[in-house]
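One chain comes next, on its own, written out as structure tokens in the form predicted alone.
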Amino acid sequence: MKKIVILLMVLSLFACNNDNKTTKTAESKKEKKTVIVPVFNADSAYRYVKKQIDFGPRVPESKAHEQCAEWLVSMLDGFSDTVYVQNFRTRLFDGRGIDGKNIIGVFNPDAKKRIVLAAHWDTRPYADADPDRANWNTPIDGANDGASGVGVLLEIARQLHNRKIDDKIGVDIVLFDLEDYGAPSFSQYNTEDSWCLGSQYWSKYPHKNNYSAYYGILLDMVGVSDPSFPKEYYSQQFAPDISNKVWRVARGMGYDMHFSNELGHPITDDHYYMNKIAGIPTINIIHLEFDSPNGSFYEHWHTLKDDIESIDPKSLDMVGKVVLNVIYNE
């Protein structure tokens, strides 16, 4: 039975026997196991991004923020068994207080082994890197900057509904709130530790009591065209099996030109506190470039172009392709 919780704060193994003149020692095999891995939809994937750039700037405690949520929720509730949905109460940079809105959608909810699929929802209130001034106090889209990795999680949805995942793997898709509410570049306050509020909320208080994963997969920024996605500096130090398999998968797909196995800058992402606090060892698939101006982030990052314009199907599929042969193949 499906339900919405609102919180407050094979092996087969067989003996090959000779006849009764001859005995042999029997040996163990391990049988093969046939895993049919789901089609990734690279067009619905997009039609969930666009979506959320159709309910306008998801900022915390905006109208389109409240719509957004109910509709991610809705969504994840026909998905998952079980939808949690973790509102709290935190403050910003500045001092001010300011309530968000994590959502959990679980998967095989009595399943031992645990994965973590992870994104922010949220959209920055600022568009601090435009190259106008004036927009500098304006919300931004964040069709890339949150909503593309929400767009390939809500399909991975789609997909576990449709064909069950093993019923020893148990799969968590967490959406994060107030990831994206950071001082701006442009004010006096200290940045450290004003990103990802959600993450570090759910980090310390996850949804259930005792919670622990296998490990996590964090997807941010992961829709532009030809995306470059080297190993994250903090995937490699927290989680290098995960951070190495995962790549290991996409370059066997075919993707060596986008996952490269060059290491890339350290990013103070959801990821990073899902480590350091959770204890759950975490990787972030992200988009960087080793030559941008905007410290290691795509042309468009917190800017006003940042709009479902930069969206490409094609690395939405790559993306979602790479996450499910790996869930489903663990």
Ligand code: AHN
Given for the second form:
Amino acid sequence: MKKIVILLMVLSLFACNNDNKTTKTAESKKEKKTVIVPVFNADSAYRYVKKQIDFGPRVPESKAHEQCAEWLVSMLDGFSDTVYVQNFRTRLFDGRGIDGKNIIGVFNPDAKKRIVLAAHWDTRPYADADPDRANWNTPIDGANDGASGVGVLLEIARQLHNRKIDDKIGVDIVLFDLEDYGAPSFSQYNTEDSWCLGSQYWSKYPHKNNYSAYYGILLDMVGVSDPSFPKEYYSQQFAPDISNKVWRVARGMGYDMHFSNELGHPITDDHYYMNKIAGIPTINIIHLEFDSPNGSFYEHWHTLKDDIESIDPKSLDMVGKVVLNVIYNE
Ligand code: AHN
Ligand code: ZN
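Form predicted alone done, so how does the form predicted together with the ligand look?
Below is the whole assembly, all chains and molecules, this chain first.
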């Protein structure tokens, strides 16, 4: 775990082509940036996913939720320059008041150009998509739905700690709470704005006054085998340049089978509110299936089978490597 292999990459993305002169000038040399991108460790990310699941379902206000929060804070504290714990109180779909906790790790706090990386760390209290209705009120492990994105981001945090990113780039890792407590499908409650309560709160009241970022990347359900990441609809609406850039990098790395240029369905996820309320152009890297019976989500979504068996370290690796490549080449 202490050993880090360094990969040398030459960035050609921003190389300018409008120079037809045969002599190389100092100017044209400057346009090529040599960047060292640290190597994402899939085993480490996988352990971070497993660790979360071992706490039990992280349902807000439960013991497992509290213990997991403590662990996440200590991890980000070890990796980042500053950790913010944003405690907030909000309302659930049924009007009940509930406490939540967004956890934010900040790298290079003084950099003006910032990138925000996000995932949700809470898990759904209802397995309301389970084939067995007796399970509908049972909380889920959320291995893919929640833990996968957080596991990748923790490994990215570890890499950011080991190899400092350019001083001009600030990175904020935001772990949202209360993403997955939306109105159950078996209830009569209105689902509108009942999801993503942590990101709605943070988008209204960011951890720092006047906070903004150049762009954001949300990771949701990035852990299944042979994933398909079409360009999610809202990402393409709100942040087409970011979406296109990330997909270009991914496809350039040989992941074109997984990062297709197809347009995916709109998903009301944390990035929606980051775009709508905070005004940060944010994309969602989310596994979506066109022929899925449950509205484009993966087969074990919101069922008791969203457990560690659903997680393939190769997928965590792919997503982690793409995000690291994007941010270190910024
Ligand atoms: C809707 O189902 C509208 N939003 C769900 C977003 C989500 C739930 N992502 C993970 N779990
Ligand atoms: Zn969910």
